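Given as structure tokens, the chain that follows is alone and in the form predicted alone.
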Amino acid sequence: MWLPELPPFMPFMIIALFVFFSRGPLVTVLMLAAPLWGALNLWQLEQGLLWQVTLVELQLMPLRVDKLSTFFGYLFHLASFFCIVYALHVRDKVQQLACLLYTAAALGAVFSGDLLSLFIFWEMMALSSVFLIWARRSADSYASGLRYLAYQVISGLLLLIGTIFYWQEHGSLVFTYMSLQGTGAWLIFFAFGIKCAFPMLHTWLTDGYPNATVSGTVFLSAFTTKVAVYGLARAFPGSEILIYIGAVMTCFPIFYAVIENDLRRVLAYSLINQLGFMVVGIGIGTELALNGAVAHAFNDVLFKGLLFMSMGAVLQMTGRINGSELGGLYKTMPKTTLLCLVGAASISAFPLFNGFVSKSMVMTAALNQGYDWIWLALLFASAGVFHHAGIKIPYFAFFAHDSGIRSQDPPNNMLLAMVIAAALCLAIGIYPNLLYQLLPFESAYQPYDVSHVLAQTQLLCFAALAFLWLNVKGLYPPELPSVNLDADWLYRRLLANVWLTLSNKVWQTDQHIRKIFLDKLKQLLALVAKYHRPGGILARAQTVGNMALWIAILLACSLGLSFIGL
């Protein structure tokens, strides 16, 4: 070996250290070197490699290399490469360091062999990624980042407490398959569920990602949720509850995405929809389903990254991202339009695009295992994602009415990153074995048979006709300048209003008590002043005779009381 073998996260952390002390073009060189050095280092690591250390009687495995972790390792290196290319024009040291440390943490998490090491990288991901939101430096992004961080910290706490319980229950910290039995396993399951955006635990994603920087959103879409998918695939494959959770995840975001005006938020809902397919595959748990789940994670990083990059380019060049303010950009941003259409076709699972070769694996696995209703839900979700991501995004951004905005395509580095992602979407769609040979299980699956292609083509045609009919009839929800909340309404509106109401009540009660106290104090002071003011009874000069009289009266009273025995 001509390079020293390092844990996959180390090259990124070392480069981050050098970037911190560097300036100018050297930073660009270092940023590009990080994923290339990391990929070479990963290529050297042999399958089955295991590092073990003992810490206070705890057996830890900070490095474990197997096919599943290697698959996600290559995915994260690829994602970091095109994300860094996309962000090469950014001259913000905060974002540069955050993206390097975020990538390092994601790699550390997927190569951790024990739960304690996983927790350390889990928290490192949370702390580094939030700066990609705060780096936008707006009041909205600051508030959104705080909410995002709160969710991530809760996830970390659940993982830590679950780890402690799991260690007490099993006497081991090895991160491997665990059935959903015992407090520890359930807490770890919910920790993964938060990062995987389970229903009602997903609002950090739809809130945080659209408020991040242009390039930060692309990084965020690639790592956090995919680490959670890896965790579920490692620890809970075949857990049936995941099938139903995943089915809900595929369907409910469709309704919010259709009415959403912020196009990056539409993509955030679409991301949850695609995560649902992965969760369903993990829940089914067969080799075909697990291969489909991780293959779809790989493809999602490509086509979702491409769509986030194209919308980031629109935001970068026009300063606007709401569908109600855009339209007609194909005239002046033709390259971005074309690349966005490739991403839209890929996420919609058109034949010859990468979404088709992985999504069909999960749906076939559902049918093979007799989950017919789940298959129907996935079919509905496929039509829905074509509506909101395959049609709505390019239609309202680049076509629809002419907004009058005359911008131009983004800088060359941003276009190059999008071209890389688009080329991979097509390459995997045309030659699926490029992806299948990397999967954790042997795969003989053939996506291009007549029934699959015909069924998917019919579905897409039907969905396109439905969109056209709804538009012609004026029934499609218009793009309105509004802020839509879903489950986050509970804490951003309901709990906030309850807190405001309670605060006002406490404040009013406090004011009332203070007023009563002050009034009584004033009365007391007035009484004191009444007797001590000049001329008051206690302020008058007394004669010696009067004083002697009062003393005699007091002595008489005292004798009287003694006489009667009191």
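Numbering follows the first chain given and starts at 1. The term rigid core refers to the maximal set of C-alpha atoms that superpose within 1.5 Å between the two forms. Since the structure is predicted, the reported quantities are computational estimates derived from the model, not experimental observations. What changes on going to the form predicted together with its partner chain:
- After superposition on the rigid core, displacement of the C-alpha of L17 between these two forms stays below 2 Å.
- D510 is among the residues whose C-alpha shifts by 2 Å or more between these two forms once the rigid core is aligned.
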Given for the second form:
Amino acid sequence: MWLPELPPFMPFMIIALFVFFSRGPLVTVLMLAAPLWGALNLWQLEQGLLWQVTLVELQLMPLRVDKLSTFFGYLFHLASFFCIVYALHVRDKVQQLACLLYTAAALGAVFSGDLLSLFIFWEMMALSSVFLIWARRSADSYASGLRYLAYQVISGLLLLIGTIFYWQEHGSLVFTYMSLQGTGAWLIFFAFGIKCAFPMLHTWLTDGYPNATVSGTVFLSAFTTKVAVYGLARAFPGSEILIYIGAVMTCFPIFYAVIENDLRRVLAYSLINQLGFMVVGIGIGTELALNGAVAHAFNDVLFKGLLFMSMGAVLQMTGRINGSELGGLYKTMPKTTLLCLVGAASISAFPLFNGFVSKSMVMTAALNQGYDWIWLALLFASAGVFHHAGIKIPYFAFFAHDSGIRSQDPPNNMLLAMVIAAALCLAIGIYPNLLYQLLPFESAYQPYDVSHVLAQTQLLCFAALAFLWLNVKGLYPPELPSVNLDADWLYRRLLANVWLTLSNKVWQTDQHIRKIFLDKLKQLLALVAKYHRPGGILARAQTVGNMALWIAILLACSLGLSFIGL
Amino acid sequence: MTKEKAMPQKGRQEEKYFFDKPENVRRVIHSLVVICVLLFALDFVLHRHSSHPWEHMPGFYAFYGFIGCVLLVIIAKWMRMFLKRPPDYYLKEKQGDKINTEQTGKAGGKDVAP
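Next, report the structure of the form predicted together with its partner chain; the form predicted alone has already been given.
Now the full complex is given, and it begins with the chain already shown.
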């Protein structure tokens, strides 16, 4: 071939280097070239290719190409392509470099064959992605970015410590299936769990993503969590605990999403809900379920990207993102409205949209394996996701009451990126084999049969009817400017307050001890002053005559004594 | 996509703003209700294979979707009672500092086109 074979992360790294030194239209060309060159390079790499390096006594595999990693590789190239198109108008070197390096790190992570390389890319992902939050350049996003970074670095440290334990237990660093036994595996599991937004470990996502820049959020939504899903699918398929974790992840965020005001945060909650479906699929661990999980990861990047892009467009054009301040935008932003509706229908898994062809795989697998209650929970979550992402997002942004805002549709590059994502959502929904042929396992799954289509349509239409009924009755909770407490309250408020109280106590004790010491010192000084102050007994000046007289008296005494004694 | 979603696009070309007319809103509501009734009726017509005993019940998915969503909203509303805080809740944590109100405006950052 006429191109050198490179590890998939290299094209992005090289382009990032060039972007650093160039300016103007050249940057645009380079940015667009990165995913194209990357995809071409990936297409050249043969399945089963393995690069091995021996470092001291460690066997490392910085590149491993197999079906699972290739699947995520293509997904990330696709995601970075439409994200870059979406961000083409951005003239901010920090964001441009951050997104290239972030994509490179994500690609490096999915193609690492050993845990140490994985750790390096894991940390690189954290360090590059945080700049997409900081690039918003506000005090809010700075603080939020710091919290985000803290979580990511903790996840990285857990991965490193887990790797060391794992190496001691197994004598190998190969990143492959590991059962949940031993300290090493558990630590690695939690490292993945943080990035996968497990319940209670999820707040970095709902805190960080809505605080990132308009285009930064789209990048963020595509990579970090999907790398975690890849990690879980690689290392822990069939771990039963994942089924229950995943079921909780599908259900709890939808409640928050209903009462959340910031529409990009609603999408962040709904991202956790979608991750839940993938985690359940990985936990079930059959070929159908794993296929469903990774297919859903693929589709989620498309429709969640599309939704984040449409809300980004709203934020960009109106300067507002709170549901309470928006409404009636369909009047002047018809294209954005339509594209957002495609994303909403896809995430809600309407037949003919891509969510349907992957979500139903996971649900069918849950039923096949006899997880009835999990299936019911997933069904509830499916109705719920339609409620908050499918109806609430478009309804409060584009319809509802007229906010009086008359913003136009966003620049063409943003529209084009959304059109690409929407077209893919529809293409995969109508012709699912496009996606199925890329899946890691052979599958004969058929999403479109009468039972499935009818069941899903009924579920969704009656969910819509419920929304309508609640709205007509005035029972639907209005959008209110507010903050809802979540697990981040524990460290943003409770821990902060405990720390404040503790440091106050230390400060008070310190003050008290200082005061006692000062009092004692003052007493001592008063004593000294009493005798040494002007006119004090020890401070009186003595005249020479006086001294001579005293000496004369002393001498006289000693003379007298000598007469008596001798 | 449901019918209600596709309509505003078509409507825009004919008149100024589609949902400004109350009869259009009513039309959307009515069509959704009709669709729901039809879908419910289909349960009695079409034969469905099912893997779970509950799926045999006619209208299981319809009821589950409706009741699930009503419960979802009611519980979420109830959660607001103890979860809702004013928007500047976390800004107040900086005791002694002046609260930085400039950030509540949520401006779009530096993404502005040149």
